[in-house]
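The chain below stands alone and is given in structure tokens; this is the form predicted alone.
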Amino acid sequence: MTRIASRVSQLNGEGALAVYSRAKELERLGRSVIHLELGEPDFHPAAPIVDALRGAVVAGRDRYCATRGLPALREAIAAYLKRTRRLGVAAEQVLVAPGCKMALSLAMMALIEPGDDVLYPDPGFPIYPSFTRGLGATAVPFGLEEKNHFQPDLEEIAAKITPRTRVLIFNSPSNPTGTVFSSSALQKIAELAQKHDLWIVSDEIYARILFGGAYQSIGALPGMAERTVIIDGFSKSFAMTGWRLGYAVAPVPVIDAMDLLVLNTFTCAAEFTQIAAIEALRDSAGAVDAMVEEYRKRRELFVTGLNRIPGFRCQPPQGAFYAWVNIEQTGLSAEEVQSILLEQGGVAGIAGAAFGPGGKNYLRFSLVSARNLLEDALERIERVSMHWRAAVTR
């Protein structure tokens, strides 16, 4: 019998993909489904980005290239982060990878030893605890609770730090809650990191998708540049999901370690997509701001509508493009509501337990469909709410 390495059994998948598979199956049967389960923008890259890619391929820019990424792209990323996040980053601190998940995985492999403790948010991106376990470490959750407006409880985090704790991972704006960590939360996390000599992995993939204020990166706080790894990429802000391009920003010794992992795995990211990414960072068409403004309008429409549904309660997200909905008052489990919405209403959302135990009474919807489709989705949800309406007490 073929033996599979035990580390694989420690990994888990993503609930969104299971819902998506069922939704596509219903569509093959002739059913109408509005897809709000995947975090994939319905936008496409701006025309200058596509033109840059086309020109790069025509020019034969399809060869092996630098393992850390094209020097021109790494320099462009450093300049972009200074412009948009006030981060003083050198090009030598940047490593390019085929997707943010790969950048995140490389960083975690470079920093985490078997037996380490890794703190991560619950609810949160399911890959954080999954890959932690795959590396032989212990994933230790800290809660993001509605009563705290989904801000981290710093007393809880402090109480969970042990001599084995090595890394703290978080995502701001958050998937799935849409929370932007407050300045005070970032400052206190930074203090804990310095006190206990922790690495911070700051997942900033949604940093450009904000609905108020300027983004604050923990890496810009005093004393944090030398202990922070920033993960970002092009999928969300530039609608380049299928292009698979992400990057990490870290102290040079960490980048050196990650580069060695690149040499032993994928060799390099595609040259032509990196050339197009330089154009994306210029954003000459103003596509990012236009996209964020559209997400703002969708947020206002959809969150307002969700809060009119009996048994639903939704705080407006501060960033990213998700609506995180409390369904506890329906009297049903989130899995039951998810099933009713998809099977009877034709609306695909995700039961919150896919993002950790802290999500058990929630559903996540992605604001990735046009406003007319979101309006249609609200009408469908309202229609099937008869299944729980009688149980709701307001």
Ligand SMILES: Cc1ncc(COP(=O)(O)O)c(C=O)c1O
The other form holds:
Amino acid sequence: MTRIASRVSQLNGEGALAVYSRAKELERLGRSVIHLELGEPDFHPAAPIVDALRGAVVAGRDRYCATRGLPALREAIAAYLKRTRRLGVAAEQVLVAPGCKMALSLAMMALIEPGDDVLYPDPGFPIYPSFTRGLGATAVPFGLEEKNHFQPDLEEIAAKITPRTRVLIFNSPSNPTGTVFSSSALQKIAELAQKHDLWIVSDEIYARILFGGAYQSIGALPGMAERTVIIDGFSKSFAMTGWRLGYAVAPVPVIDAMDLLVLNTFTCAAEFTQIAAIEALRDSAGAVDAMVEEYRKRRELFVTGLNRIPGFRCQPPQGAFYAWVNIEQTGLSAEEVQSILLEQGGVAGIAGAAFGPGGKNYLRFSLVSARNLLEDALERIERVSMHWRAAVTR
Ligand SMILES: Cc1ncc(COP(=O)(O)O)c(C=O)c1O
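Moving on from the form predicted alone, please list the structure of the form predicted in complex with the named molecule.
Let's see the whole complex now, leading with the same chain.
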């Protein structure tokens, strides 16, 4: 039997994809399913972005290019972060990669040693603990609990820091809870990072999808630029999921290390998508604000509707495009509710354990379908709620 390296056995998949496959199977059998399981916007990139891509391909911009990304795109990203996030970043601190996940994994490869402890949010993006374990390190969860409005508990984090702790990863707004970390939480995380000499990996992929206030990056706090790696990309803010384009912002020695990893793996991100990304950052059509406005309407409609379903409880997300619903009062497990919704109701959502043990009593729905579909989904959920109605304790 040919051997597969043991690090692969440390990795886990993504729960959303399993639900998606079953939903597709039901559709092949002629059943109607409303897809609220994947984090993929139903929007497509704005017309000027598509035009820029077409123009770049026609102009022959389809060659190998700079491993760190096109200088013009790195400049544009630095200017964009200054404009939208008040981050004073130089182009030499930016590295472009095919997707936010790739930028994240390069950063983790550059910073994490076997035997390190890495703190990460539970519930959270499942790749954080998975890739940490794949690198031979220990993934140490910190909770995002409903009783704290899904804000981190700083005492818990402080108590979990050991001499082996090297990196703390989080994302705000959070997938799956929709929480935006408070200024005081960011401040305290920054203090802990400085006190214990930690790296912060701040996944800011949802930074533009906010329902109030200006985005605050931990990297902009005093003393944090030198110990923060910001991860962001084009998938969510510009609806460019399949284009595979993301980036990292970090101190130059980290960028140098990541650059060597790029050279040893994928060489460069596609030149033509990078040229189109410069147009995306210009956002000449105002597409980002229009999209966020639509998410805001979906959020109002869907969260209000979910809170009317017996046994469901949902706080409105402060950012990102997910509804994170507590189903404890149904008396059923989240997996049972997920299955009833999909098999009998034709609504695909994900049982929260896919995001860590802290998600055990929750379901995540993505607000990535049009409002009329969300209304249909609410009706369908209401209809199958007869399965648990009698058990609901209010
Ligand atoms: C928190 C978080 N980070 C990263 C990603 C992946 O981004 P990309 O598609 O650019 O690789 C996602 C996608 O769902 C996400 O939710």
